[in-house]
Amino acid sequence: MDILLWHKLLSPYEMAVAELMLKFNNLKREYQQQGRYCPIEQVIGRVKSISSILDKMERKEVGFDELEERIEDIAGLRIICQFVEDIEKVSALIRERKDLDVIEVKDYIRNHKDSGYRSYHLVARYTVETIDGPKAVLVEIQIRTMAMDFWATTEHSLQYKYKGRIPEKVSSRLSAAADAIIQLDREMSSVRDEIMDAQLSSKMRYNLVEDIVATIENMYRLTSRREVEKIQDEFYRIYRLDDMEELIRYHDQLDLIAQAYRAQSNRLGQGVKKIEE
């Protein structure tokens, strides 16, 4: 293939990665805004380098004419989860999407590789709009836990260092580490409910504080600085108590106070208008 054609070939894959990363991050943000637990912890994307594509073509004996059909991971997305249970949830979210057509599943969690590699892979078709019209490309989506990702990243670095021929001593230690990763994921799953409760509570506290601060800022336009300073001092006192119920009570009470000040401000504004008329 002409060297000048490489960037034209890879451009739709770059578009696919950028679009899908944006979509999945927006999905994560939507979960958070609704105060719901999100099974997606992090989204990472990349387009395979030309050298990596050439290496894979040589290993799999793939010609340029069949490159885009047989090399399934030119565009790659990695979705990191906190818990093993989240992997199936993310997989279901992907299968339900209208913009992705899943054509292959590779379950390396139930059937992990001999090296100890564990991950859940989906190969899907995704269509991007280019200046030459719509273009369907293959995207490999890897779904794994943070622990699995740590192991896989380490193993990938060692594969690169030893050019795919990892010494037996190192390989056996990697295998032992893979067993430890399995146990870690199991332990994390055993306290999953407690962790989720703690995270949701932290998010709720964050949202309450943000809302309270925004309300107090707006009150500077509605009443005297002296009154607002009393209100903010009370907020700081409540915050230091580290009591969620008290914070919720203060938030609700502050809403009522702010409504009263807004109503008073509106009445004053209407009075001034009548005088001017």
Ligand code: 0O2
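Basically, rigid core = biggest C-alpha set you can superpose within 1.5 Å across the two forms. Remember, predicted model here, so these are calculated numbers, not experimental data. Positions refer to the first chain, counted from 1. First, how it differs from the form predicted in complex with this ligand.
In this overlay on the rigid core, Leu22 has a C-alpha that sits less than 2 Å away from its partner position between the two forms.
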The other form holds:
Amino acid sequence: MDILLWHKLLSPYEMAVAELMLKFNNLKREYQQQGRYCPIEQVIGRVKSISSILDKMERKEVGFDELEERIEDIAGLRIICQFVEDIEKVSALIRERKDLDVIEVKDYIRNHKDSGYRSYHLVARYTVETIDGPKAVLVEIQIRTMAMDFWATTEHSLQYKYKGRIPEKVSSRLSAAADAIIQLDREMSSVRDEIMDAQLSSKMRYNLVEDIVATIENMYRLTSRREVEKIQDEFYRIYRLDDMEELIRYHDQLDLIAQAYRAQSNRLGQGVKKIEE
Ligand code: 0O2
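Next up, the form predicted in complex with this ligand. The previous block was the form predicted on its own.
What follows is the whole complex; the chain from before opens it.
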């Protein structure tokens, strides 16, 4: 058998995980910047360790020549959502992408595993550009809620501790915990609109304040310090009112004032140029 250069083999998988994490985090940022609800709460990525690949190869009787086709989770991405409803949305987002070709779906939410494991898995092909040219690799994307992730992470550690043979007493507790997780996800979904409203309004407030502060800082270059201080004091007064509508009104008003200052500064600039001519 030819020597297997593990680090050469794993390099494209490392590239795939790094690129996809960046892409999904960018997507998340875009939602936030536009003040839209983002179905992605967190993105985690990892390349499977060599020992874990070897264990899985043995468990599934996979030969070295079929390793890249049959071990589908060498590159793994996990997308954590707040609500069960978001999982569908993230799955649709992934299917629409041109850079990911979904080849397999494992729905352990509708059909949870005997262990109680719940998660939605997509296996997709993703191409990275290496120094030897393009290389398509398989990536497993696990999509689950925070509650599902909490359960799976805990159960995974126990699997490790008991080397896959969790005692009956512990596994029946885990099974009860899995039921509680289903109930928790249901409860959270029932107050989903309330939670989403609260989050969107806090994000909107954050964006408004960022905008206002940037506008005031720009004004500082166009007008006198006293004038800007007055504007800033007025902003602090409005902010303390804790009234979103007032803050929006002030934001829009400030935009108009800033436009007027800009126009005035442009006119003055042209005047100076004319005098110089
Ligand atoms: P690790 O250590 O997370 O990498 P299949 O041939 O489809 O039956 P395969 O390829 O194992 O088997 O696919 P499956 O069942 O979709 O599992 C892929 C990954 O999902 C696992 O990778 C786990 O991360 C996770 N997973 C699946 N079942 C369970 C479970 O019962 N409990 C927990 N906690 N996680 C699970 P690995 O390689 O098994 O493990």
